[in-house]
Every structure is written in structure tokens, then in C-alpha cells.
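In C-alpha cells, one chain follows: the form predicted alone.
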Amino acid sequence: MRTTRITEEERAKAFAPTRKPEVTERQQLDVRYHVEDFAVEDRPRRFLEAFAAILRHSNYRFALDHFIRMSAKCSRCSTQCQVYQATGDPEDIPCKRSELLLSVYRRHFTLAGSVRGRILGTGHLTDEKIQEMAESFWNCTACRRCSMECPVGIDHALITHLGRYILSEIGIAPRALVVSTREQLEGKTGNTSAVPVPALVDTLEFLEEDMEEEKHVAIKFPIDKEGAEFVFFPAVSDFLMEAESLMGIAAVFTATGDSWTIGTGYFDGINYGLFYSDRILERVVTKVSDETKRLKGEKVLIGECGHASRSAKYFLPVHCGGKDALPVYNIMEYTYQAWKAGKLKLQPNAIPERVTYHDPCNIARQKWILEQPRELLKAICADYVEMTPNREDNICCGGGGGTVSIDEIRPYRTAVGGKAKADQIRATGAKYIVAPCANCKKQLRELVEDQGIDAEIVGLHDLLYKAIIFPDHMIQPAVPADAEDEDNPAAEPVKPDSAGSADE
């Protein structure tokens, strides 16, 4: 699907500068997201030993060294990138960004590229060229999808985040996620929301309470419970912001009886690291392992989160244990495998809107969560319809990469970025876009609120929550409001209502 392009206006209010002019002059670094301070004199020196230190301790040379020995510059990516396709920019052809790290590469870290620099005395990294990674590195939205199209294969989204871990080195990444991972890993609280563990506890029991009053059921969220087959880790932020999804989670595992926890001694799921340090990365997906581990739990469970569910599948196994690591299930395998086995029961019908599914990048791009929400939502929604194009190449929502969490470059992610998304959306005619990620959600509430949409954002535990059939022995006694009337008879058992709650 293609997108027009932004008109002039569109494109000054998308690209305004969102600094003080004084921050900008002293930190020499013209940027639109907001950077702590950090040392500006021999940049060019420091990105460089930082960039050697990386290509030392990791495995990026491989890569590297294929990517410069393929062509990097036919341009065919410009015809999946929904950037390019909203600016028509072609500083934002994503083998043109590519080819800013790339260049640096073959110059400084090749015999070929160091002996001609040296002779023909071109080619050095300078300040100018670190200002613009530091510009076009945080434009894309790592969705990957240029790379379907790469004929040769290149991965632009690794080039971009490998641009950005050398850069956050030197102290340039964007403040929002650099205080956000200093707290979970540092701070009073482990998590990047800062939840004090009081605050988590009270906020379940709220939710526990007000489960029971809708839907008669004592619907629990355990918390550290040791031998639990799953340790639940969502995004932090559902906690704040996503009551209906954790409601849904706990409703699907007290209809199936399954076991589960969640742990206060670690209980974030986000991974800012896998937009922007691999140190940060291997650090967090630490604490997800050493948390299952305290608890004693069989498996990690990752909530609606798409870029923390990637983390912990890909990168446990790399950081924590290789082939011993704890396997990594996303909720929505979980709630699948379940309602196939019979576990767990769904009101057809139950929504009657029109609804319609968002592809989170990162379960979605290399084919592994697809089918599972579909076949859940054909089988509670009575209108449901496909965003073209879909699944695997499904169009980003605009804030992937991290960018959603920058708040100052909003207008940036819904006037370009999201551009194709809304369109897509707009098409569909849905009221309800079904978005199994936090980072989605977030992105999409603001997209639709900006471009003027009339869809509501939820995620797929929101719909599901009110398609559950409880078995009968569950249901508890409902207190008619005259209980104490003496001539009240007694309350008689609630059964279950066509959409799974109890009768009021």
C-alpha cells in the first residue's frame, strides 16, 4: 500500500526543532530529540574507538563485511519504506541511510579503504557526519521492512541499530529511553515506568476486585508464586495504562486453571536496549532469566508487547544459557494453544463492531505470531476485516524502533512515519484496531487522535475478556441490592450472559 506525500506545512510542523537553540549550540548537535549533556570535543575519535570496540566484542564485522560487497545503492527498499513514501526525501532511501555507517566501515575498518584514505587523504569521519547519523538513524522506524525487498539482502534495521549503539557510546541517543533504562537498572524501582512494587500490588487487587463485581468470577493475579509454570513479565506501562489487557490475561489463565506469577522482584518486560545498546539489551533480558529463576517458574511469559516479546525470544537463548535457557512464550500463544486444547471457551459473536488487526512489527515481520490472534478474533468478532497489506508485511504503526517513546518528535511519528498506517486504517472502516503491543498502542491512540480517525485502540485481551464462558462452578453467588430486605429470598447462582459475564 502506498501513501501520498506531506505537503509543505505538514513537513514544517513534522520537522520543527523541539531544542533550545542554547542546548543545541552547546552540545554542537543539531538534532530534533532531546540528549543529555555529553562530551563534545574529538567526537570523530571517540565514535570510532567505540565503533572498534564493538566490531571486538561482537560479531558485526560478518555482517559488515558482506554488506559493503554487495551493492547498497539501487534504491529498490525505497518502495516499502513508508518514510520515503511520505517525504520523498531520498536522504531517507533506506540504502542511502545505510550507506552513512557503511562508508565508515569500508574507510576506517578495511585494509582496502584505510590504505586509499591514506593516499588520497579523503574519506575521514568528521563532526558533520556524526550530526547526520545522529538525524537519519532516529527517522526510521527499524521496521525492517525494506529488507523484504533488498534483492541482495541487506538488513537496513541492523545497520540502523548497530549506527545507534555506537552513537549512544559517545553519548548521543535520545534522553527518553536513556532515563527510562538508567531507572530499570538502576533505580529505586527496576522498571521503566518506576512502579514501586506498593503501587504494582495495589493496582491488581483494584483490578481483582472490580473483575469480581463484573463478572462474579474471583479472578486473581498470583504474585510470587514460586513453582508457577509461566512468570508473566508485560510491558511495565500495561500496569498504568492497559487495565483491560491484564484483565483479560487473568481471566483467560483462571478459565484455564493454568499456573502463573508475577514476580515484584522483576516484573518489566520492555527492552529499550533492542532499539539502541546491546549492552542494555543483555542486561535486561538478565533480569527477566534471574527472575524466572528465583520463582522457581518453568517458562517466561511475555505479555502484548511485540518488542519485548523479540527480546526475550531471540536474545535469552544469547545471553542467558544458549540451548539452556528458559523457553519465551508471547500471552498470545498461550491463550491460542489453550482455546484449541479446549481450555478455555468463547462466546461467538460476542463483538459485534467492526474490528480488524495490527501486525506488530516484531512478531510479525519474521513470521512468528500470524494466524494465532486471527483465528482468535474470527471467533469472537462478528465483523472482522484485513488490513492490506498484512501479516508478514504488514505496515508499521510509526513509533517502531523506539520512536513512539520520544515524545517530542510526535509530531514527526503521526504526520510521517504513521502516514501510511492511517491510511490503511481509514480503509478498513474498523471500529476497534485490535494492536497486541504496548509501543502500538501508544503510537496508534496518537496517530488516530491527530489524523482524525473515529477507531478506538485496544488490545486483543481487551475483546477477549468480554468473550470468556466461565465454567458454571465458578460463577459466584450474586448479592441482589435488597439483600437485606428480610422478605428477600436467597440470591440465586448468576449463570453466564450470551457474551460470558454474569447477569446483573
Given for the second form:
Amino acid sequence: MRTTRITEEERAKAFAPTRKPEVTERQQLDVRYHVEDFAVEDRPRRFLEAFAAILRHSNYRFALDHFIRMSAKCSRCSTQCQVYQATGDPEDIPCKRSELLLSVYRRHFTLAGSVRGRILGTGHLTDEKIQEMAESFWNCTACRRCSMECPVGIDHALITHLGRYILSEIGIAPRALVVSTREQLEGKTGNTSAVPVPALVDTLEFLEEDMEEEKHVAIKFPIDKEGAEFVFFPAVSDFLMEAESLMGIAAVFTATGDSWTIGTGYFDGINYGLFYSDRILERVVTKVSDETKRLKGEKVLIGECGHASRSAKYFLPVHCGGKDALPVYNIMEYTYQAWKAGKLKLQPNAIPERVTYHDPCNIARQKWILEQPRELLKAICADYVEMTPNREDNICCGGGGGTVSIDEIRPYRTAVGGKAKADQIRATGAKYIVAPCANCKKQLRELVEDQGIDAEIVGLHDLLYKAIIFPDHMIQPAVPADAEDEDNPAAEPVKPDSAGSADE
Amino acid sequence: MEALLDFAQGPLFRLTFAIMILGLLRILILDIVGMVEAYRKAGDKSIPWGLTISRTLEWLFPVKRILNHRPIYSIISILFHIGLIITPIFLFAHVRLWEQGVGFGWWTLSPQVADTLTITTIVFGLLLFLGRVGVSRARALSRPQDYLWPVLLIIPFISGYLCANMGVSPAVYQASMLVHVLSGELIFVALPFTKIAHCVLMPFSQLVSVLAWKFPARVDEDVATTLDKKGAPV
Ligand code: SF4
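Here we have the form predicted alone; I need the corresponding form predicted in complex with the partner chain.
Let us now look at the entire complex, which starts with that chain.
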């Protein structure tokens, strides 16, 4: 799938400055995302110190050595990058992006490079190069398509990941991510959306009432239930923005009867560490593990969110016990298994409109979850179509790598990062785009709005919610006919028989 | 000229060949040591072997991949690589030299096949060079070595072809043989220190990436301490 270049008009909009000139001046940094003030002097030295510290304690060094020996500069990766295809700017060729950091590594951390650099007096890290990296690494959506298509196997996304990590250690990271993470790790509420526990409980109760009205089934969100099989961590923003996905998930658990819970000690799956700092990644993933253990849960269950799933699935074992770490599941895996096991009944053709599925990069690239959501969708949709390419070759929504949370770069995300995706969506003609990821959902909604596409973005469980067939014994007696005629049937909610036995 | 040729085919050959072998061994060993070390430090030691091996094979034998993107460039590049690897190793004249030198030889290409491969390698090498010069995105990435390699690599093929096929005068024969041998030796020497190192490191690339994402456990404190940031707010 290729996309066309953006027009000059789109370019002007996408790259328009977002920051006040005096801030750019004060921070000596010309980027489009907001950055909290940081020490400006002596940046190259501090960058190199941070780089050295990270190399010393991490596993990056051998990979960088491998990559600098291998890099063939064949330019094949340019066919993969939706950013480069939209801008046509050589600086956006993945290999060129990687070279920014590889050249620093070669010059300052390899013998041959530093000897040559010293003799020629060239190549050392300058403020200008830091500026280039700060810009380039956040133009990338970390989708990892380029890494898949590099003939010599250079993992460009790993290099961008490392570059962002080093930059963050000298204070250069998007403010939106840093502020949320600060609240999550050090704030009163302990989550990125600053949702206090009472508000969470209120929201869930409200949703429970809603569902009872709609489905006449007592669908519950069990809170702080010890010993549940699954402890659930959605992207916390779902509690504010994706009520229907959460309702679908609660409905699935009600139908299957399996035990799950949401912990009030910690209930946020979001892990921005994956996008800008390994240290943050480690601290957040540890909180997930700790809360699951506090509740004596058996398994970590992540909601509809790509990066939250990947960071738990791949990094919880890294930091919380290797093969003894708690097993991590994504909700789609659970729902699929339950359905296959016959614990969940779904109504065929419940969704008559055309539906397509967007693979979140963090779930699909490693071929982790590809078929499960598709099979579920085919079971309930009358008109299911695929986007091309799909599965592990999918195209990023354009808001990956944390960029979706940076509101000030929305014009960039929807004109450049998401351009290829917009073309892809248009080609399907689908009414519903199913995107089982909080980040993809937000980005895709902004994308269809800005690109004028008539499609609705939903989660997988939003649609499943409409199609679940509950066992008869769960359905409460019908409400008297006159009550249903009223404008506001919520005025007389029917209490389920089982309400008394609900978990405390 | 004859003395020079003797020297080039004798001691200089042995020296440059040894440099190549030792140089390649060095980077191979460094690479493997790096991987073992990373695995030892990794907090999570589960490796998705199936996916890693299948992706490795997909790139070592990129039949499945070629048509997806830039098919013409990919086919040219693959055929170039095939000629580049097969011809020198299985050329009758080369194998005979080995037989004389070390006492054993191996299967060889028929002269027609060898000639065809030689020609295709020259043509495709030139095309790759032209692609590099002519395509702006390739130019944007290229370093000097990226332009030099395709040219350097086809010199021994051109000169070798001249020696083998043209009824040239002895003087011309000797001159092109000298070019053939010296350019080959230059390639030997440069190979381990440039991007051509991928000839031995290629099979490990996918594994390297997998291992690189396996971070060591709990290094937040260590990094923070080294950077004097322990306990600092987010
Ligand atoms: S990770 Fe994705 S966005 Fe970033 S350079 Fe690679 S292909 Fe482009």
C-alpha cells in the first residue's frame, strides 16, 4: 500500500509551529510538541553521559554494534514508512532517522569512530544534532513496519525507542506524556487520567445501571475482589471515553461467569514508558504486577489497548520474575477462548453494516493476536471486510508511539502520520472501523473527522456487546408494558434477583 | 610485471585472505559474545524461536519478499548476490588453484554457466550502481562506500572475464590478471570493516533484535544512580 504525497497546503498545516517563539528561544529547541523547561546548557555532554549510563546498564550495545556493521543503506525501508510516503522528506526515511543516533554511537562509543573523529576533528555531537533527533524521533510512530522490511534486519524502531529514552534523560520528552506519567507514578490518583477512586466507582455503578436497563441482566464490574482469576487493567482513559468497550467486556464476563476484578489500588494499563523511557516502563509494569498480587489474582488482563498489552506482555516478564511472572492476557484472547469453549453465545449477523478491523501495531507486528478478533467479528457481522495490507503488515493509525497523546500535533497526525491509514479506510467503505486500542481509537476518530471520512470508530467489545446472547436464567422478568412506554424508563430500574448476592 | 603478479598471487593473496578470515571471525565472535551476554542479562529469557527463525530464513532466501515492494530492484539485487557468491567459489579456475595449493578441490560450474553468471553479475552490479546514483531516496542515504562497493565488486568479474574469454595478447592478459587479483585482494581486506560484513552477520539480525528488546531486569535504579538522579521526580 502506497500513499500519495501531502499537498503544500497540508504540509503547511501539519508543520505549523505549535509553540511560542519565546519558548523555542528559551529552550533552544525547535519542535512541535510541548516540552517542560529543562537545563539548556551543555546538552551534548549530558546527552553522552545519559547514553553512556544507559549502555552500561542495558542490552543495547551489542545491537548497536551489529547494526552499524550491517547497515546497507539500500532504502527499501522507505517503501514501508507512512510518514516518509506522505512527506517525501529524505529525513523521514527510517534508515536516515536511525543514522542520527547510530552516528553518535559510532563517533563516541566505538574505538574506530572516535579515533577517526578525533583525527579529522569531525562528527562529534552538537546541539544541532540533538535538535534533529528531538524532531525526527517524534515524527515516527514507532509502528515497526520498517524493521520488518529491512533486508539486513536493522530494527529502526528499537533505535528510535532508545533515542527517545536518552533524550528524555536530558529533559526532552513531550510534556503530555511526562505530566500523565508523573500523576501515575507520584500523583494522588495514581493513574494517567487522574481519575480518583470514588469517581471510578461512580462511573462503574452508572454503567452497571445503564446495562441493566438495556439488557435486563445484572452485569457487574467487580471491584477489589480477592482471588479473581483475572485482574483487569484497561487504558484508564477508557473509563472516561470508551464506556461501551468496558460494558462489552463486563457483559462477556457476566455471560461466561468467569471471575475478574478491577483493583482500586491501581487500575491503569497505560504505560508511556514504552514510548519514551525504559525506566518509566519498568516502574509502571511493576505496579501492574504488584496490584495483581495484592488482590491475589492469577492473571493480568489488559483491556483493548495495544501498547498497554505489549508493555505488560513483553516487559512484565522482564522485570517481574521472568518465567515465574504473572501470565498476561489481552481481553481479545480471553473473549475468543470463552467463545470457542462454548461459554459465550453470539448472535450471527447482529451487525448489518459493513465492518472492518484495524490491527494495532503493538498487537499485530509480532503476530501476537491476529485471527481471534477477526473470527469473532465474522461471527457477528453480516458484512466483514479486510483492509489491505493487514495482520502483521498492517498500517499504523498514525498516532502510534505515544504521539496520539500529544494534542498539539493533531494536524501532523491526521495529515501525515495517518494519511496512508485514511486511504486504506476509504477503500473499504466500512461503516464501523473496529480498533481494539485506546490510542488507535482516539487517533482514528480524529483522522476520520479531519479527513472527512464517514465512518465510526468502535472497539471490538462495543460490537460484541450488541451481539451477546445471555443465558435465559440471567434475564430478568420483562418490565410491565406501561413502564416501557414511558419516556424515561430509567426512572424505574428493575432490580435483578441476584443483586443481593453480588460481590461486596 | 611478472614478479608483481607472482607476488600478488602468492604472499599478498595469503596475507589478504588471512586478514579477511580473521576479520570476519572477529566480528562474528564479537557478535555472538554480545548476544550471549545480552541473553545472560535479559530479565525474560523466552525467545520466540519459531518466528525468529522463519523471519531469518525469509531474509536469507528472500523469495517470498521480493515481489512485495520494489520488485525490480529486489530481483536485480538478488541475482547480483547469487552471481557474487557462487561464481568465485565454484569457478573451475579458482578451484584448480585451491587444489594445487591445499590439495583438495570441489564441485565446479560449467564454463557456460560461469560465463553467464559473470556477465549477469557485471550487468546487475552496474544497474545497482546506477540505481544508487539515480534514485533520490537512495542518494539521500548513501555514504562513499555505498557507491564504491558495486563498482569495486564488479572489477574482478570484468577483468576475470577478459582473461578467460578474450584472445588477448599476453601483456594485456597479464595486466588484467593483475587487476583481477589486486581488486579481489582489496575486497578481501575491506570486507570485514565495511557493510559487506553482512555476509557473515546476516543470519543473526533477527535474533539480535529479539534479544535487544529483552531488557535486563530492574535497571531503573542503576541508571538513575549512575546519572545521579536517584529519587528524582518523574
Ligand atoms: S517505525 Fe513506522 S513510522 Fe517510524 S520510521 Fe519505521 S515505518 Fe516509519
